[in-house]
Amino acid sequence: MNILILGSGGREHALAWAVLQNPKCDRLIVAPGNAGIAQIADCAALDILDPGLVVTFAEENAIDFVIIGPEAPLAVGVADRLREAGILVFGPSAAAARLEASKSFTKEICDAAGAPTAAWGHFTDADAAKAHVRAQGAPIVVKADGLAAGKGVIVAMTENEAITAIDDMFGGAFGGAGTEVVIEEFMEGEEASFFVLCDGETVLPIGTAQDHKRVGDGDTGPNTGGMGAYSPAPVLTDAVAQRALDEIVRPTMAEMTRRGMPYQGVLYAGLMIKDGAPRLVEYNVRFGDPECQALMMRLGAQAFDLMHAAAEGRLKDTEVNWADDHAMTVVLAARGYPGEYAKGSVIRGLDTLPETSFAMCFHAGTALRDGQVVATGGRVLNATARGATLAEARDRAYAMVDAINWPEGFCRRDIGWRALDAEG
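Output structure of the single chain, in the form predicted alone:
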């Protein structure tokens, strides 16, 4: 099969790496890709936010299957146009992608489905939002309603922090995503990510992970797009996962179908778990980044078969074969991230890293210039490894980190600390 993956980050590098292991893959194109992806697949300069261009490219290149990585192409209807053209695609329609593109829409769906989530309010006016904060008190959570690349969430521990967040959002800090805000109660517990595949009818769990959103060790500093992740997440036990399926995911999918927008693709449920009870924090309509890197490291070649089955509506006859293993990914970011950071610094030592089924460095924000790999984004590399234990996966991942010569970069040194403490 000829396969096209849309995207340019670490998630897409991991997806490409897994797809290439499957013998069904004849040719792989990634658009636009990055320096790491270019080492394993063909890259194409393509505007992935233009549905018509994507369809034309797929037709001209005899593409059999399209995997959409990021949320933005889904929100503008790329999957819809591909389906209209008769091209098999993995990813939800624009209508279904509102589960991520609009937080207020998600809250309305949860209310209709009876899915447990935080109490909330939706505001289009800064003064009304501030009045709500003063009435509720802190801690409280302020979210940009639209897509903000994983950064439009402020967990405010004081009322002043919340007021500042409201001013920032309505002031344009997150562009159009912040013209409306959702304000939620602060939920206590441990957060984890639950991934399921959906084909419009069947829901198939495919893995759990735990992300580290704060920029600094000990979960300190501002929120980021994610500084590292590990899989599986111990807090998401079989019993908790079953409750999440029965009380949150399946009712949501049923409500989406009832509204005429059946969901097909991967659904990422961010959950807050306290005393064994899960509540929904948010939905994402694509694989998390960097959680995807840990999941792909564990799934390998079967990842393609699972996505293909979801696209063709065959999930009821599909199983996931999990090894009893663990994976960890550590994000290397440019100094200054998630604030201002420099671009163009040279990264050395990448050619010394292992490239095996147990250790891979996935590229996120990189490009090749004058024969050298340079940093072009905030989150730049994902040192990813698996092992029989999480400690073994951690040791392999950080060995790769230490072999990379990039003074302009940094990482957290405590990824997986909760599970590692429990593991002893």
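Next, give the form predicted together with adenosine monophosphate, keeping in mind that what was shown is the form predicted alone.
What follows is just the one chain, with no partners and no other molecules.
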């Protein structure tokens, strides 16, 4: 098969790496890709937010199957247009992608499905939002309704913080995403991510993970897109996963189908778990980045078969072959991230790294310039490894980190600390 993956981050490098291991893959193109992806697949410059261009590109290159990595192309209907053109695609329609693109939509669906989540209110007016905060008290969570690149959520520990967040959002701090605001009850517990595939009828769990959102060791400092992740998530035990499926994910999927927008693709449920009971924090309509890197390391070549089965509506007859293993990914970021950072610094030592089914350094934000790999983003590399224990995976991942010569970069040294403490 000729396969096209849309995206340019570490998630897409990991997807490409897994797909290429599958003998069903004849040709792989990644658009737009990055310097790491270019070492294993063809990369093509393509505006992946233009559905018409994506369809034309797929037709011209005889593509049999398109895998959409990020949420933005999904939200603008790239999957819809590909399906209309008769091209097989992994990823939900724009209507179903609202499970990520609109927080109030998700809350409504959860209420209709009876899925446990935080109590919430939806506001289009700053005064009403502030009155709600004063009535509820802190801690409380203020969210911009639309896509805000993971930055539109303020967990306010005081009423004043919440009021300031409301002023910022209605003042345009998040552009169009902030003109509608959702205010939620603060949920306590431990967070974990649950990944399932859906084909509109069947739901198939494919793994659990936890990420580290804060930039600094000990989970301190500002929030980022994720500084590292590991899989499986010990807090998401089989019993908790079963409850999440029965109480949250399956009712949500059934409600989507009932409303005429069956969900097809990967659904990433962010859960808050307290006393063995999961509640939904949020849905994402794509793989997590960097969680995907750890998941692909564990799933390997079967990841392709699973995504292909989801796209063809065959999940009912599909099984996941679990290995009793652990994976970890450590993000190397440019100094300054998630604030201002410089671009263009040279990264050395990458050619000394292992490239095996146990250890891979995925590229997230790199380009090739005059034969050298340079950093082009905030999150730049993902040292990813697998082992019989999380400690073994951690040691392999950090051995890669230590072999990379990039003075302008940094990483957290404590990815997985919570689970490693428990592993002992």
